[in-house]
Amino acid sequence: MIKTIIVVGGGIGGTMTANNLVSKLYPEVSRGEVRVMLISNSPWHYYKPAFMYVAFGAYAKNDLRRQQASLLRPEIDFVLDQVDGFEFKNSCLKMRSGVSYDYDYLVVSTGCIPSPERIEGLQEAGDHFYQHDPARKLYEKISTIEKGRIFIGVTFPTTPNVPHQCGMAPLETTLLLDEFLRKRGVREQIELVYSYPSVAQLHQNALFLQKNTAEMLPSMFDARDIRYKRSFTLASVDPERKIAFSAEGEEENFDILIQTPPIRAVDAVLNSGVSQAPNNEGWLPTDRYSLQLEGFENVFVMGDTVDLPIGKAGGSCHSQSPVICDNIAGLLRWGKAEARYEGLVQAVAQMGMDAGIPLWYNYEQEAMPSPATKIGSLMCKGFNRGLYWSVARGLA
């Protein structure tokens, strides 16, 4: 009978894990005894960490994106539908066109949805660059600013330890835009203020979640004129009167207010039952070594969806993808999931347009960050131009 592999997600981990399972399984595949399927919701794959840039008008929305179907093995069924209902209890898929799929092996690869509606105030009145018409939206104001105040927030999931997405990026976005106000001739009549939430802190006074970049920051912000402000918490903000309030009890103006929004699961994953995860949020109880959900052998977890106290990024879809496929092929070829995942996130840190850090880090090791350097930057540049669509085909 042949076996069905079910990936549900058309991001990076999900386009990914279906490419290497096919390389994984080749034998079996070719053979006919394994299928592999990938379900996605759109028919365009983006490149959605660079949206970042997006709001510094470096890149068109056409740059970043790709058919999905031209990035999959040939071997793959490319299936474009919603998944409306997981039925984990009976290897099932119910999708939004009426039919359904058993599968006897599935990876949820589903990704987050930026909801700022979670917080009071903060649709009407914050941008940020998690998508990529907020991202032009913020482009277009401070590309406009000749004077004020800029506000940058961060916001946490709920979920203890389980942290927001893409961690580096508000800290990218702050050194981007006060390079961005300079090049502009108008940094010095714009005030930048990087805050960070209290409820993220491992250790005192924090403005990161790492301590070894948290150390590094306030000397980096001075030599900038960057003000930061520690245990800053966002409870809700005032658009008309354009004031951010904070849990501690603290109030902040500005004229832009940046802010890292709340995240949480998609739909499906929310109505399925399994989550533990608190307001809501969605995220799936995962094994940090094995990334199987709890409870379900036959089902592995990864990116942005999972519950572990790691990076919501690509760098953690790089390490956690071939972790799932030895998974996967071992249940398949010999009944056993031997295969471990120690926390490995790996990502370059774009510190201005033209410096980068190279980090990684896992679940004992914190990030050890480096000088910035201008080969940190051209390795970040090499990956957003072009290695990023190779990565996703499985080549590298």
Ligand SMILES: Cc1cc2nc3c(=O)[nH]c(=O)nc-3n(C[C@H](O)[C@H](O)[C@H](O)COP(=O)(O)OP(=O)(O)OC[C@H]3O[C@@H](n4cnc5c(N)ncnc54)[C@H](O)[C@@H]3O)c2cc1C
Second form
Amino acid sequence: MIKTIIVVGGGIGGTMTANNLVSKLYPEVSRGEVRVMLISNSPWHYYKPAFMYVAFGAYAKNDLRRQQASLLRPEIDFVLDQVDGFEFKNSCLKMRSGVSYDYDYLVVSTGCIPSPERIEGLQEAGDHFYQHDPARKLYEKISTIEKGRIFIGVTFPTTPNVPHQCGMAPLETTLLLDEFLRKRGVREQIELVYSYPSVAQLHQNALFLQKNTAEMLPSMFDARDIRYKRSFTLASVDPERKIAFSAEGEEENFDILIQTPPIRAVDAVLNSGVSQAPNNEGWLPTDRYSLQLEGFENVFVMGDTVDLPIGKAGGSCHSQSPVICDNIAGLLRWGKAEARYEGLVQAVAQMGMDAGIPLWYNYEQEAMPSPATKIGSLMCKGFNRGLYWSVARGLA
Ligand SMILES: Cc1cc2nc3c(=O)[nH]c(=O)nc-3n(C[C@H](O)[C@H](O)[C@H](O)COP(=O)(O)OP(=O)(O)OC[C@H]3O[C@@H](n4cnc5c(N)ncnc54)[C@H](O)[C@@H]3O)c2cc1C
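Now that you have shown the form predicted on its own, what about the form predicted in complex with this ligand?
Zooming out: every chain and molecule, the one shown earlier first.
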């Protein structure tokens, strides 16, 4: 009987995995024994990292998105609909349109949702660049501010050892902002402060989650006259007085507050009843090696929806996708899921407009940052401008 594999989510994780599944299982797909379906609730695929550049006036909307269907191999059935119910026990999806889909294997790659409303006053008074429209709004502010104080902060999920989305983005933005304000000729009149929370993660009281990267930051900030503050965990914001209050009992005034917002899983995942994450964050309990949903051999989780101690990044999806494809192929062909994900995350950090650092790390080893170079920046730009779409198509 024909086996159905459903991938939910037309972001980077789901798109590359649907394409990679067809490549991996091509003999079965071409004989009509396996059907691959991708379900997404948007006709568009957004290149999310580019939202950071939108905050600096770059990228029109059409430069950072493609029609979802155009990124998929022709063998994939693309369904534009929303999953409202994950019924893992019955291997069934309940859709917004009213139909249901049964599956033999499922991949969940539904991402996460920025949720500033989870911190009192942040929605009203804060800015961020993790979605298109907020990034555009931030651009309007930073391109007109003449003097004052910009305070940058990072919020982590409450779930222990689960990081925020894209670990480098707040740091990258701080460096880009410094350059941007210098080009505008207003940097001397604007105090720039980068802060980092007291987190329950690996290193306390640091400026970054990983030790090696944290250690290189003070000299980098000092050279640019960027002030920095450790142990500032945003607890609430007073929008009237423009003051940010920390859980540690401190307060900071601002003219612009750029805050990495709290994040959570999408509603259908939150409501699936499977997550044990605190604070209703919804991360799915994921086997750190096989990437199977705990307790469900035929369900795999990837990308921003996992509860793993690795970056919520496209660079994680890139390493998770082949493992999931190997494990689904293994289960289909000989009943075993033997491929292991070792926590590999790869990225190139943009350390200013013309400098970049390639980084990689895994469960065992932290990233070893090297000096920022122009070649690193070219890697970033090449990825931003074109290579990303090849990765999504499963070609790189
Ligand atoms: C500003 C910014 C900068 C970043 N920089 C980097 C970087 O430099 N390097 C890096 O590696 N990563 C970076 N990231 C992170 C990266 O974009 C994400 O980690 C990645 O997109 C996660 O992929 P995903 O497939 O898990 O989810 P997403 O890409 O978010 O895709 C989720 C998909 O699921 C769909 N969906 C959601 N719910 C449902 C539902 N109920 N039914 C059907 N479909 C649904 C959505 O429409 C979407 O298509 C950055 C992110 C941002 C926002």
